[in-house]
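Consider the single chain below, provided in structure tokens and representing the form predicted alone.
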Amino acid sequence: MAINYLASISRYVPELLSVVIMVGLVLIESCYDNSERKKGFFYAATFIGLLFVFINLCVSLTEAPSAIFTNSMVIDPFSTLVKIIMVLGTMAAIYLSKESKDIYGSLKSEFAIMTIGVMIGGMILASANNLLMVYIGIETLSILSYALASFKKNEERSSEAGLKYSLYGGISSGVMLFGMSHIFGMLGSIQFPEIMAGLYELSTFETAVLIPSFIMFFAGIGYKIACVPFHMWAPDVYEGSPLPVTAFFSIVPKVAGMAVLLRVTMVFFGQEGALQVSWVGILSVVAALTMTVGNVSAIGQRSVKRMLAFSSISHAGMMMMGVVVVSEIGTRSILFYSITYLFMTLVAFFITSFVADKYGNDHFERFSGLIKRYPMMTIMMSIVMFSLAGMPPLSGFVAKFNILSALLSEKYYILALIAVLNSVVSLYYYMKIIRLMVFREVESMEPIVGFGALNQSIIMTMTVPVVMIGIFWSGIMHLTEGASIFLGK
């Protein structure tokens, strides 16, 4: 037993290291005086620590999958690649918070500590192999997110965002827990492999009784990825939260939620039968509605941040299309999409954040004539907008093409058509910001402080993968080929 436990610990190093970093940062922060604004050692420790986590995850990508801690967690290439995406998103969000004026100076270090806590919750979700670990992961991720949403405590909208997030989160967690308890009552286990084995021994009547329980279970996951009808919190929370928080929410919780949804689908509903048909039917409708509602709602937005919030909802719908396929092709497509989505979202939010810091808001008009002042930033933003819309030869196009290819391989022609039509709709609001940056007269020639040489270099560096992955996409697809989901023992 001791040997097995020690072996489990050895496969759980990234998560344990993240916990050590979080606790260490709390101790470092407590040593700073209120007058010390820069906190250089704090941020150095943060980035060095997360870099070690990133390296450890990259090294473990080639290791054989295994179940640890009495089969409650699974360490496989799929979960490891998802964690790498989350670590990169967390590092970028922490750097953005350091540079942004949208977070109070006294709370910047707290932001870093809390985001690492949320990342740990996401890591638990990515590796969860039983219902209890799913619940612990969601709650770890959610509770700290409620505080992050209301970081601007002196502003009413931020307080409202935190309150809405916590109310929706509490209700969805309760509904999910009720569904989990019914699943346990019917099948007598919380372990994924045992539930999978028990599902196909049920009678038709028992299966019909159990389907509502899985729908309630899906409520908790759907709330994290902001899919319809669990998306109502997202636009207000994203708009009321500080911009670095919004950027973080758009990546880490969403990718974590998508990972657990994909694992649950592949484990529980991987075999053909009435359960798979019911689950896939529900996901198909939800995915189509999520894409459509997100894109249509984004059209009339005045705030770029709110537009990106609705855009992230539509991208969640697109990734759910890959889940519907219930195959390794769909898994690879979602992983590829997540990698490209990470860089596209970060560039969009970095540029939006620095513009908002200058003018005090992120309305579309603030971007007018940006090409005359910062041509490179205009080019980077345009590349990302084209990529988000799915224009070739950028990575966003390849990501959407892979999803469509997976759908067509399983003959989901209607879903593929809906996805194409939604991409056409999204082109309108993405092009709107490009039109303002390029063709409108500039409002002011005053410099934007955030667009210093270092920040512009970082933004350009993050834009490079958006272009290069679209051209040399086969390398990333080869990386995702080995990232299969391990079903446990």
The other form holds:
Amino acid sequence: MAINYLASISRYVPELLSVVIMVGLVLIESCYDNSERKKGFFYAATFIGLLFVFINLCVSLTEAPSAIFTNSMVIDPFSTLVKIIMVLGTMAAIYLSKESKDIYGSLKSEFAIMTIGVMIGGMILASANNLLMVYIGIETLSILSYALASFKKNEERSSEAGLKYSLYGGISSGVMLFGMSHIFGMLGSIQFPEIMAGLYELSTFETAVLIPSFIMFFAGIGYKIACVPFHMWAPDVYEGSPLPVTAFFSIVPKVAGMAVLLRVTMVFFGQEGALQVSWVGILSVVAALTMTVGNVSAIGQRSVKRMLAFSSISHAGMMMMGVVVVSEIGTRSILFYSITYLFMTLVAFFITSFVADKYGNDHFERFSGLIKRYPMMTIMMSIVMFSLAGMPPLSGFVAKFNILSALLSEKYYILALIAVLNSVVSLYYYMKIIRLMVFREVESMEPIVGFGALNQSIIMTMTVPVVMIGIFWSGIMHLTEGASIFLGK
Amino acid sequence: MITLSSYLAISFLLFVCGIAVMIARKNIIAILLGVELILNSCAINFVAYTRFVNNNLDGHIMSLFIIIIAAAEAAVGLAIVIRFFQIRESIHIDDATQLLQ
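Now that the form predicted alone has been shown, please provide the structure of the form predicted in complex with the partner chain.
After this comes the whole thing, all chains and molecules, with the earlier chain placed first.
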């Protein structure tokens, strides 16, 4: 038994390392006084630590999948790749918080600590192999997110965002647990492999009872990825939270929720049958609605942050289309989409954040005439906007193309049509910002402090993958090749 | 004779009560209490299923974790409510309207 646990721990280094970093940062924060030296030391520890986690994950990407801790977690290439995406997103969000004025100076270290905590929750979620781990992962993710949303503690909007997030989160996790309890009662286990084995020995009546339980279970996951019946919280929370928090929310919890949705779908509904038909039916309606609602609501927004929030809802809908396919090609296209989505969203949020810091708000008009002052940044923003809209030859196009080809290979023609139409709609609001940046007269020539040489080069470095993945996409596609989901045992 | 179905009926009643509280009450503290009712109904379900149907420990462990996590969630929720009260001087949910468009 002891040897077993040692073997498990040896596969569990990235998570443990993240926990050590989190605790270490708490110690650094509490031991040092509030000086510049402490700040440098703090961020050095954060980034070096996360870099180690990243390297460790990259090394273990090629290892064979295995179930650890008495089958409660799975370490497979799929979960490792998802964790890599989350670590990169967390590092970028912490860097953005360091530069942003939207977060109080005295709370910047807390931001780093809490985002690492959310990341650990996401890591648990990505490799969860029983219902308990799914619940713990979702709650670790959510409870820290509530605090993050109300981070500007003296501002009413931010507190209200946290309030709404925690109330909606509480009810959805309760509903999810209620569904889980009946799944457990019907099938007699919380382990995914045992549930999967039991699922196909049920009578028709028991299957019919299980479907509402699964819908309740889906409510909890759907809330995390903000898909349509459960998306009401998303615009308000994204609007009220500080900008680095919004950037973080639109990447890490979303990718983690997508990973667990994918795993649950592959485990419970991987085999043909009445259950799979009903689940796929629900998912495809939800995915189509999520895309459409996200896109249509994004059109009328004045604030760029809110527009990006709605566009992240519609991208979640696009990724869910890959779940509908229930096959390995769908999994691979979702992973590819997540990687490209990470870089595109980060660049968009970085640029918006620096512009918003200068003017105090992030309305579209603040971007007018940016090309006269910061041509490089305008080009980067345009590249990212074209990519988000799915224009060739950028990576957003390849990502959407992969999802569409997965849909067409399984003959979901109507869903594919809805996806294409939505891309066209999204082009409108992405182009609006480019039009303002290029053709509108400049408001003032005052420099934007955020666009220093270092920040500009970081933004450019993050734009490089957006272009390169679009052209040399076979490399990333090859990376996702082995990343099928390991079903335990 | 207490059977599985009586436990399930009670937990379902608690669940419905929790949802009703969350919808009907306007006091934020009461809404948080509604969340607790829902979580407790789930814990009852897990324990009842373990006692009557499945003879493994899964359900007990699950319900212990539910209790722990519910406490953490309530703590964070209350902290946010306190912040909201200090700014807004009210714990009425209808006063949280700054973000409505």
